[in-house]
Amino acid sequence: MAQILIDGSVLSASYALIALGITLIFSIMRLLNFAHGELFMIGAFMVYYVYGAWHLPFVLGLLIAALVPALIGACFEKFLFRRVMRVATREENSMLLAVGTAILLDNVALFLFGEEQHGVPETISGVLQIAGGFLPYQRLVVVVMSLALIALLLGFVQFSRPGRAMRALAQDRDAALLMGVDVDRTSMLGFAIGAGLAGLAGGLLVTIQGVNAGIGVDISIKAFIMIMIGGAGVVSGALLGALVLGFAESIGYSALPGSETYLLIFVALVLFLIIRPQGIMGHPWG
């Protein structure tokens, strides 16, 4: 029991990193980033190549891993999507770009770095025995690490100008316009520091469980599950939303197959949406 509690500790904290990115773009843009996960996977790529590769320091690795996923989603923004959602006469457009541009991602990625598994070493070895469960100290970093990362985006949308005005543009677009709010900016900012977060969550689980060029599928499944739980557009649901995948993850793998596991997940979200489907945190209206 103390190893579950452990395990969905470690995966819920990182897990709330790749959702509150995809949050933020949504509540802002009222756009689901399909590319999420290939931008999760360009940052644990980043570190794999600057800190296991190079051997520059880990911390190099990760800012690096912030500010390459974060300079492509600002250009996303700015060259394709804002033109898009400006001239389009159906959301559908919109959501067709967002999933050319995962494809677009997935295939560079496949052309660079081939379809091998990559890991990295670990930046702290040593295990901390808690309650009889184990918790490796690298494990440790990623939660460390990603409470942190959790709590400064909070404190920066919360009392930051720029995060207010993301506050503003999430609530009303047009009454933030007409408050002198410069719209574009602040959705290209949005639209990067969600994309850094991703980034950055990439970053910190490589250390854990490596990467290869088709796992950004997998992460954006992950994101939509986080968020179709918690409620779209929600901080706090997107945190509830990592919590619940996290735990149920570890719950499930202690006993199950992986595959299974997944299997039973996908069958309790339809049966959730049935019941719920603007989430637990959600509006009906939207």
The other form holds:
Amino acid sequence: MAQILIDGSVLSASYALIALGITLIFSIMRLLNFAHGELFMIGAFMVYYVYGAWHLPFVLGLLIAALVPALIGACFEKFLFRRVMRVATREENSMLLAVGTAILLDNVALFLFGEEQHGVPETISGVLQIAGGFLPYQRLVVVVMSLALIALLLGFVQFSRPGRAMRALAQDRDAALLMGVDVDRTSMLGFAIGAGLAGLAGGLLVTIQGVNAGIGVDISIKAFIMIMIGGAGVVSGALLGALVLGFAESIGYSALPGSETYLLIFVALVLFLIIRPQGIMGHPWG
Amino acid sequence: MRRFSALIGFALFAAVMLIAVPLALAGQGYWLTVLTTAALLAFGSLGVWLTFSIGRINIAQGAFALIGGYVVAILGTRYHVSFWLSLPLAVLIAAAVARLVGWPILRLRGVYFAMITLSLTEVASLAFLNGGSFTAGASGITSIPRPALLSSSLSIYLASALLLLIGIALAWRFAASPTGAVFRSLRQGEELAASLGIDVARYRLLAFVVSSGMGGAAGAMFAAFQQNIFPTSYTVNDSVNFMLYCFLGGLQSVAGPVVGAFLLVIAFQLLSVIQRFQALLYGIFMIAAMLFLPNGLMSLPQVLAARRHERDAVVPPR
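Mind pulling up the form predicted together with the partner chain next to the form predicted on its own we just looked at?
Let's see the whole complex now, leading with the same chain.
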């Protein structure tokens, strides 16, 4: 029981980074970032190379894991999405573009990084014992850093000037433009931060789960599940979704073998969506 | 007039598919297989096109292809049911599943629907993986008996071509009928359609069920011809590809998904050097299409005409 709670908290904390990133992009751009899992995977590979293969400090690896996806995200926004969202005649266009970027990153990663599964050595060894459950220090590091990053992000969005611009943009793009918000720059920054969060989540989780070039789709699907549970474009919904999915996974994996857990999660999700199609915190079709 | 020229186009395409190709490629099994693949993928994409016409982004076609394939595989290997009986059964079962899951998930729109259908592809794969001895798990079902009457690659090709022609006729009929008009009205606004007395829930379910039945048929044919099926035979990437064919060809006309599928499948056979980069190029095509040809290849003449018009326009003196 204690073990389930511990595993659930570890998963929830790092999943929250993924969910917050995709929510940030969704609320600012009205765009579902299909490449989110791929950005996660790239972040994980950055830590693998910098820390695992070249034996440089883990923190440096994390920094690069945030910067590289952020740069990719910023380029996507500046060169692809901005143009397509301006000229699109059907709302599907920007979404299919997002699918295209996901396929692109998936295959570039396969080409650059190969197919094998990679892991990294622990940053801290040792296990903490709480109430009959085991919490390796490595996982404690992941939880603490995830929570710190979440707090940092929420603070940034709430209090900083660019953060306020992002919230204004999420509320009403035209009004934000009229109030003198640099919409293009703020969108680019938002996309970069969202992508960077995905990369950071990957960089943190690689120490627990390892990485291979094929995990992108799985992570994207997890991100989608979380925002379907919580409601798209709502910060509190993203956090709730992460909490629900993290604990559902830890309970499922302790009771069931293999991939049956996800089958059940999907069934539960569909049943849940019958009752509440917009998610727990979402606005209907907002 | 437009209708007439479309009819001529269809007749020409049918003549090429059923007469010219068999005459020209009778002995070349390899190319017949390529065209069979293109025809079946085009057929599956037509279904996705139908759901696009009600304004939904359907990334679940892989799931229904998988269901159709497994129906044929299980009936053929365990119960020795003839392919010609299990094919319609595969369509019916895929359609029944679509009816069951479609009712709740079709209430979702836009990105929500895209997300849930994408997940559905993953669910189908997981379900067959965890099906125990019934679906044979990860090892899949192999040595599915060849369908009676379809022993040569030529006959297999003809069956697929025929199926595609029926599919085109069906999709065209749908698009031209009052039902097609209702579908388009759903794309423009479900509330407005509902306010006009249209039973929105029924029509969107109809589109999804027909689409999924077509996916089931394509999967059933593939399984029977390749004589095997695995939980990973159709992944999220395949579901996305069905969508890509539609988009590359263009969503405006029935010909779109057919053009898209044939062009991509044949192009990659001709350029075998780049086959290694197939998936990568698919991604690039998709991005390029969205950037430069958001309405698909079928809109190329219009785009070029508009460009020419722009160039030839007289610049007023300042």
